[in-house]
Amino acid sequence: MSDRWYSEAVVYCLDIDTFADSDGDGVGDFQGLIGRLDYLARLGVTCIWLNPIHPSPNEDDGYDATDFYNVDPRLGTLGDFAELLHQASNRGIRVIIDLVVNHTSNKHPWFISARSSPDSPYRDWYIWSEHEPADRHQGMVFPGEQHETWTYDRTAKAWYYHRFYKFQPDLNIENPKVRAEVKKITSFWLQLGVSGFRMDAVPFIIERTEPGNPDSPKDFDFLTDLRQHVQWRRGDAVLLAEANVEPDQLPVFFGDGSGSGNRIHMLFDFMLNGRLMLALAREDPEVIIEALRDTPKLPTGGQWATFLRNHDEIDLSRLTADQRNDVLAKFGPKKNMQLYGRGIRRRLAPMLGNDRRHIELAYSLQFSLRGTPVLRYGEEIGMGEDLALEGRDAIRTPMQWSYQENAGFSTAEPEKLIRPVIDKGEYGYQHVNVTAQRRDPRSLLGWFERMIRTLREAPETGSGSTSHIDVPMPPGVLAHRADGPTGTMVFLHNLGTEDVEVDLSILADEAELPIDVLSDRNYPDVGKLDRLKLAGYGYRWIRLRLGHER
């Protein structure tokens, strides 16, 4: 693992409170998961991140904290978390927490105490206007299930900001005593012993808020400052924020203009994100290639995280109106498997049709594409969606492991699960669970742990650079290139349906003992690249040459 670990870790992305129950409560919690570091350690899991677990009235599934230094005490103590960190650490695994800094719940006692007084000294912790704004109604995050950023609290006599829910009124950067603040939230955390946090919502964090204009200027410095923070207190510690803006304002999310990566270490690719889905629905690669082609440069330690699917619904507002009925079309059609007019909110296995060769060749592809993966809990074993749940409630459903009532997820009665365990159909848990398919070397689990070791085996995939292979290619097919130090790796994927044949030759001079290291058949040996077979949502990872850092 190279100093900046992050560009060769492996991201698993989970909720505390759905993942595992140790005490039949009904609730996952901290103890669950170190019962299952084990299972994580096997998958090939470098890092865990886990979604908020702050003391949370759990409107918003503990985006809404009220206490940002300590647990949720369903989850257990902050003597349980410490213990986590120590549990994994001894298995080479890092963890990231959540960093929800954009706004409070309206529980918190900052807030309680700011709208009780203008004297308060939590008064301008958050952000007042005396009048009604004028954009009362605009930039609203949850269109239909939110009516307006700004609202009237009859004890304070004032209207207070929230850029999503009412219950979440939003924290004024602008204040110094906030900054400090969160500075030392997150040197609380680093002391703990995490490595770093997921950023919630940045460009909203960064948000100079000023009442009547919705399109009010950013403060980077913010970001400046707080990287130097926390890299004084743990040097390897890493920023992994959400920005979800347009390309050409991606830059300076990573450094200022001096090409410098002083802000964010890693930014969410929400433009590759809506491209993989345009690509896997319309089986053409061309929308990959141009995101291949337009990524922005990036400074010396940038490095972006690839999904495929995260903790919220898949968030197509990148792609124009024909580009998304094309993907909600093939992958969303009805209106319940929708959000937020721009949006799926559903697992990939059931999008894809529960079609295995689709999966795998899904998953190469996101593994196999510049960057860090990040893998949603469930996922490596095929779980499906509950859409009966609200909004995003669909794809938070119990970890199923086993064929033991509640999926052995708590031995709770159902009725007190936090949510309910999907139990009928082809991803019920009698069907889709981790031990089932543990007994199984041909499961999908297995394949997806095979696919990650190879990764770790080829870590040019992660911190190298990315190309795509400019010659003729059968319709459907991606061919691309990792280059660094440690060697070169050429990815074929074939997003169409029908068997093709490919020629690379133009690579055999830069070949040494070229091999296939991962593919979903066994084909012919690679030989001298010019006649390489690839079946429909085929895809073969070519060991191209090793390099001389091995």
Contents of the next structure:
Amino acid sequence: MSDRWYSEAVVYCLDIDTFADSDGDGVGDFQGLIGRLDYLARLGVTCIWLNPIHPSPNEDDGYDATDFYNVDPRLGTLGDFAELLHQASNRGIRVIIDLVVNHTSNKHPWFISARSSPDSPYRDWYIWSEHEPADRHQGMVFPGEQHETWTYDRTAKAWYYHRFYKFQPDLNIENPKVRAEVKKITSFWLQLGVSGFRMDAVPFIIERTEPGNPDSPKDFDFLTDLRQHVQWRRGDAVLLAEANVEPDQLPVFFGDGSGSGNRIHMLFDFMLNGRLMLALAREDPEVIIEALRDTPKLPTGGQWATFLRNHDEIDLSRLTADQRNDVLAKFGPKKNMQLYGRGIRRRLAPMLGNDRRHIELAYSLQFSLRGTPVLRYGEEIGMGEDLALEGRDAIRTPMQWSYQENAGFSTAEPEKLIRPVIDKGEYGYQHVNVTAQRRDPRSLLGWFERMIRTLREAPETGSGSTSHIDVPMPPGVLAHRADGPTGTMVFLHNLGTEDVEVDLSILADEAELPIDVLSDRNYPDVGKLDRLKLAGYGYRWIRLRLGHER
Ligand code: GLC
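Same protein, different form: I have the form predicted on its own, so give me the form predicted in complex with alpha-D-glucopyranose (GLC).
Time for the whole complex; same chain goes first.
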């Protein structure tokens, strides 16, 4: 069997600065994470994705780097980072880092030099226009907070392009020197031992920006080139990309159409993310069934990465207005829960009213669908958000470890914390924390541990092929299956609240001693698969048969 580790991975995403603070300065650090690796190993995580770790003025939470070859001193030293890689590897955990090369911070020495003079060797590392571009007010990613994509720089006496905030000038990827530098950055971190990169903003990286053309052409060859480079440097390195584009545009990000994926290995499934939210809101799996049917076929080696929550808002922009309104009405009804006119800045537990059955259902669904699951820190204990914080910071509060002051995140004075911990109400650390849940096998954390372990015993879920089981179902119920050399798994999810009975006798011929391996409660034996009970918000993972190959 091909050893594509990423197809069977469980990815855990965290920001070092809000995870665990080892030195009491109020900011999380590498040593803090090292101290928590056993927690992640126990949870069953096989790969950690670190949000940006580079020096940065942190105007966009590190997505604005000033040095790609170093780590933010607040987090520790490069030595600490290397130690983290070693300690993670001792526990069988890989580490990937964010590669944010669409832009730099405007305080990056390259940009400071570039704007200082037309003769700077770095001038052409960025994108300039002598005249005010006609599309200056188009293509903003953060509407409401960002008003233009071209800003006039008085020192440079020219306009520079920035797809994101104006303190994030876009690098000019058309410049061969920039390309070489990006490759060098990947080489550096691969050499240190990372297993790959979460590539930020890929559709924008490859844009051949032309002033006045809001629809600039894209240079996909760069992705082919980068993939080659990365793969030669480290054979099992992976590229996991953020490319939130229309589904028909996705295949070219995976490969050039020659059959095997020769560009990005894994793409976040943004389309599925919005549809999962819609299906949960409407208690109707129809849109997931459509997604399973319609998603473009992936080239060999291509893989989806699924998620319910990440570090950004839930982006509902690819749903229709009606669909979006249904999700907002259910999960983000108040103005202050919404962001950029398209999204929700909340964590999942509060969106689902802290209903344990509903939370389990949602995560069971995500983890059992095709692709590699990505889990955001704190979701495994059901953390909430702090809507008093600005924008996306609402969902970036410190990890809640214990009953101790500052949720056990840090020993600093509370006012020194990078962000306040949630210490009030239902989601306050006094109620929601790791220590409490670790002692209680019935806790959400205990459930996540069991669920992830079960998933890892069913590798066909990630690396096999997934399809909808198209037989009549009670309303609200989704039946899907995963097939691979390791066997077949069947999954039932009831998105509605009514108890139902499901008939899957059509599968009886294929079954070899079918058994429930994970479910929301103890159900009667699966029997002949013709009278499968399923409670409201219930789910059943049934191993239909074991394959002969591992
Ligand atoms: C991506 C990141 C987001 C960041 C932006 C600019 O969308 O996910 O957090 O603000 O890129 O780098």
